[in-house]
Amino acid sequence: MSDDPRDLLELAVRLAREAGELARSGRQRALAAVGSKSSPTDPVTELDRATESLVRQRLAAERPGDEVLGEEAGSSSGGSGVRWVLDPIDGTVNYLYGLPQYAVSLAVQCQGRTVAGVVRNPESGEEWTAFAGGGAWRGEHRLAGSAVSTLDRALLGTGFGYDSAVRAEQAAVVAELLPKVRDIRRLGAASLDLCFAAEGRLDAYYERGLQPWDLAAGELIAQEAGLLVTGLAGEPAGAAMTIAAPPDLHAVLHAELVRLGAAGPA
């Protein structure tokens, strides 16, 4: 088995066209069984289990030695020091309404370090890919991110949280944020909107409550694209907050949301 991060994503990128194909397929299959995680708002069906188990399955009989840590089934056991990170569905709540704004993320990483990742929206066949080093893609487009380093220009993305009392804190914080930018948008999918960020189609994103399926994949791509990804206050991206802009954008959105205690209480 070949640890080279090459390999490593063109496997990656193998299996998550596979599963893109199969969410794709099923979602009417998905309708009929639906169940609920954190919160009834947070739901997850037939599919998103189908898909990650087929990612296992896969790379279970290609590199045994693996782990891998999904959503919906946790992690695994793996000595060879390489883990896959997969959301088999990023975007849940939009592929049950049949929003084409959701997507398989999958990364792939090296003694804790993330060496190779794709985001595939199967609705549009979009495919965005990173390995360490190697620059962020698009197909054959390289990607650079936005130009834009002021606030007010700025068309930031983002996302709220399941919980109720979460959501109110960061309402609060587009309500602040709002006046002060171009715009802002949430799309539903926290790796569609890391890939966004890297190709400038946002100028930045950014979102508390992360966990490392939705998180792996994009943020290498918007790293190799030459974004800066973090949390607050030199904390790294991560639940209590990701940002993710080019680095001039990035330090004025990271002082706002600092200044609004976007992280929340204490």
Second form
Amino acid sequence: MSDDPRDLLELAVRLAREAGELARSGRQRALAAVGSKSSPTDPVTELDRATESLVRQRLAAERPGDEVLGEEAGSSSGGSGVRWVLDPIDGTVNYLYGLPQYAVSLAVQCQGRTVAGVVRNPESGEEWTAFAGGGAWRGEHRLAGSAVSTLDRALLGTGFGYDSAVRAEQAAVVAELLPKVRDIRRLGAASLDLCFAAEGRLDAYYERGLQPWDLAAGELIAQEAGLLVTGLAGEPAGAAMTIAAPPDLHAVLHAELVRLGAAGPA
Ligand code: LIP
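Moving from the form predicted on its own to the form predicted in complex with L-MYO-inositol-1-phosphate:
Entire complex below, previous chain first.
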């Protein structure tokens, strides 16, 4: 078993493709049995679980000592120092509604550092990849992020949680930002939002409430495209806040999000 980031990425891509095809082809089956998690509008389907289970089975066979952290089944034990971080269907609401904006997001961490990641949209076939030091790519296209450096020209991506009280706080932040930016896009899958920022389809992205599986692969892809990916006030990107933007735009967006208290009450 090779721990070379290139080899780990190759396996991650292979698994994301197989898992993505299972999710895409099984959508009608998913609609027949939709459950919920943190709130009635936070769905989980049989295909979320089946897609995660497929990846876990493949990894158990090919890399038996590795840990897996997945959105649906949590963390499994490991001992190799390698951890796979998986969102089997990121953008589950879009998936349920037939909106072609969802992804398999799979990252690989060695000793706690993300070294490889893939985000794949099974509907479009678009696939964003990165390994540490290797740059960020969509297929053969190298990613470099946006050249926009001021808020008034920025197309911002963001998202909202499932808890209504948090959504009210998030809405207040958006209400303050909207007059100051080019426009806002809420596309519904954090991993894709991070890849869009890496590619310059969004000038920047921010969101409060991301989970490790939403973030891990897209964070590396955005970083390898030259973006800063952080939290607020020196914190790393994570549940409190994630900001992904080119350095100059990151500075002004960060300052505004700090001013607005966008991470919510301490
Ligand atoms: C989704 C995130 C998205 C967020 C949604 C949801 P899920 O993840 O990718 O950024 O705004 O509320 O959390 O639940 O579809 O895996």
